[in-house]
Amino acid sequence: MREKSKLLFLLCLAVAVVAGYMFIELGPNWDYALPRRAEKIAVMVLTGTVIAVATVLFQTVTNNRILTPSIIGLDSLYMLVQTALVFFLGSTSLTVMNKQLNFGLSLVFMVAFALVLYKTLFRREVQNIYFLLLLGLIFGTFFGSLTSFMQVMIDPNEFQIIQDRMFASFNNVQTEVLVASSIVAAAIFLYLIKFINYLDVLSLGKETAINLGVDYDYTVKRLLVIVAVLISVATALVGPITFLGLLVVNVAYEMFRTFKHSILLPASALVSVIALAGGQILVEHVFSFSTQLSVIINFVGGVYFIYLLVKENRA
């Protein structure tokens, strides 16, 4: 009864904080305003809810509360394809300036990736997950390089248009973009529900959920399939948001202290909600659109991160 008091809460106050930026200052123009509002409001919640939801299943498969999906080298790759794209095609490409073929042929190459990289990875048997991490962070600085190297090289009013990719932004999503995320995002859920009871027992360890008659390879190769996409559709909406996972997910487990799934995932998806739509009022009505949102949530998520660290290495 407790953990559904706190759910409840959480609730209430994602749904003030939605609100508090839906009708702060709104002005006399609400019926441009409001619907605008409605629309980035939609975005948030869909991106706070894939990300939360793969950082509890990553942390879940990997047995470590201090990882994020990012590891892996998506936000990374994204990154490169940006760059790539302008780079070689040039900032007023269609494929460039084109959202919805940009979103599309992001989602593409880092879902390919990541296909690959289980594919290849999933033909050992010994230390799987392990040895992902470690090539996650190889590829993460290859990929780093290489845009880095076409950066330099690259024209400097074009390189302005990489730039705006480089941090999140809730402002400029179109319509139908966000629907094809919405869409690829649902189906992925409903495949989720699949493996939900099982995550209870991954979350013990690999040898207890292979005792306890786990199919444990095939689980995990789904579950990391499903965490690919679903960070894919995150970044390719909105852009790269590294910490953001990695904090609300945390302040959930501090919240509940629990290892009950069916209260992790709905927890880590408020808690997101309320930090990226929080994080928005200060944007827009403390800061005045002179910071990203994402810089904020990296910002914190880094020092927390941190802390994280230390409290470890303590314990």
Contents of the next structure:
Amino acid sequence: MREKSKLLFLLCLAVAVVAGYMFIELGPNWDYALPRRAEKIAVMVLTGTVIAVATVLFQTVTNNRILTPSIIGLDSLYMLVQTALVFFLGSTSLTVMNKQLNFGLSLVFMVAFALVLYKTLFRREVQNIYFLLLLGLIFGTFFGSLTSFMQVMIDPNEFQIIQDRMFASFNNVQTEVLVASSIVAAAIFLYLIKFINYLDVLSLGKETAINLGVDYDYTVKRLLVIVAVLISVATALVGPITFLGLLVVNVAYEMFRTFKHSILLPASALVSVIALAGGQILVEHVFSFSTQLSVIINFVGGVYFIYLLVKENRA
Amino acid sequence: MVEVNSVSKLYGLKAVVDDVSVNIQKGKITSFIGPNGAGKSTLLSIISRLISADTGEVLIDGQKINETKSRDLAQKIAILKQSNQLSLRLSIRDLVAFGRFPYSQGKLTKEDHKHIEEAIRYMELEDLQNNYLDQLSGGQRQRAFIAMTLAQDTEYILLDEPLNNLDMKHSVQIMKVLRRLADELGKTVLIVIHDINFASVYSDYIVALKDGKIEAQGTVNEIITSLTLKQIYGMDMSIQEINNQKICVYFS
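And the form predicted together with the partner chain, for comparison with the form predicted on its own?
Below: every chain and molecule of the assembly, starting with the one above.
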């Protein structure tokens, strides 16, 4: 029951922060500001939830609490796709091209990559999730190098357009894909419900999970695809932001100290929304847009991790 | 009955399990013994579908395991591997409750709670049941994992070196529990075990593996002889009869 009340507290806090973002210093032109703020906050709620869920799933599958899905190179692939579009089709492609089409393209590439990665692993004699991570890490670096290679070749003006995409920012979100990505995320969450019971068992490790009757390969493959789709949704909306997941998921773990995904998933999502909306309030009203949300989150996250390290050391 | 029909498993070019065929009798304790690297654990993993065999097949009650649904198998056969390091914050009771997953898929029923209580009592963990795993000694943790396997309530119970990390008292306690499972509840128990005296005193059948092949199999009296053990381990042992039990003295 204590878990339920903590969850309720987080929910209230999240609602308060979201309301705060909507109404602080609204000014006389509220009929102009409100819809725009609503759009932005919708992006934050969606991104926050999606990133948190993807990170929890990824950490459960890998049985490792300090990994984020970015390790298998999903965000690097996104940057590669964006850069390649500009490289081959020119910068107008990014601005002229249908945003939905761009979103769909990134989605297809990232899911296909996750599947190829898994297939490669599956054919191997020794099936080891760490092999998959290593492979992903190498691919991620490879994509990163290809991306920088193309970036130094293109026109500096065109590079600036890519640069906007390189850093997560809520000041210029891609609201055009909000509807499409909400639909994709909703569909994926519905699909995830099918696997939700297996998550607790998967966190016990591969052998125990198989012993308890989980079809391991089937489940893990589908969970990885779910992670890939969720990450592409978040990345397409605001840019590479997987670092956020690591922070919020660990805050949720620390707060609840439980293995139950029925608690962890909503808790991480709420912490994530609070961090994003709260951080954006700071960016807009305290720092007057002089900094980026990602900088604040990195700073707070860093401080928090040092605190965790010091605390663990003492225990 | 568990039937293993000419099963092989290769790692690279080396056959870890090499054309092994063996039948496991129902309601008995069968111990797998043999030197390190003989393929005992691999064989146990193949029988319990944790890893797949390269050739050959395993049948449980006449059904091929690779053609049976994983969830159905989980209600029939339970395996506990040797290393059980968990980074989760889990109480003993939570862990044991996971043993009911094949039945309830996470939503515990009254029946499930009954089995959980029973398993905890069997392993004498009542006083510790709300402790977290990371606060336990190696032996207590091992007992908690065995309790989870018991809660799974399967006909076949496979344990890979269950006596690891345990002192004599708890080793004897666990072997006695296994004996009761076989004698009172008619469960079939397969264990990989290194201490041949535990194998000699508490099991019904012994299967000895060496270099991936079966070196000898039979009842305890057939296997625990100086000659057979010399073949298996390549060292001289004298067999003493103490209280009607065959004890191997291998300290030279």
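All values derive from a computational prediction rather than experimental measurement. Numbering follows the first chain given and starts at 1. Rigid core (definition): largest C-alpha set, two forms, superposition within 1.5 Å.
K.L.:
Checking Phe299 here: with the core superposed, does its CA move 2 Å or more between the two forms?
P.N.:
It does, since the Phe299 C-alpha is displaced 2 Å or more between the two forms after the core fit.
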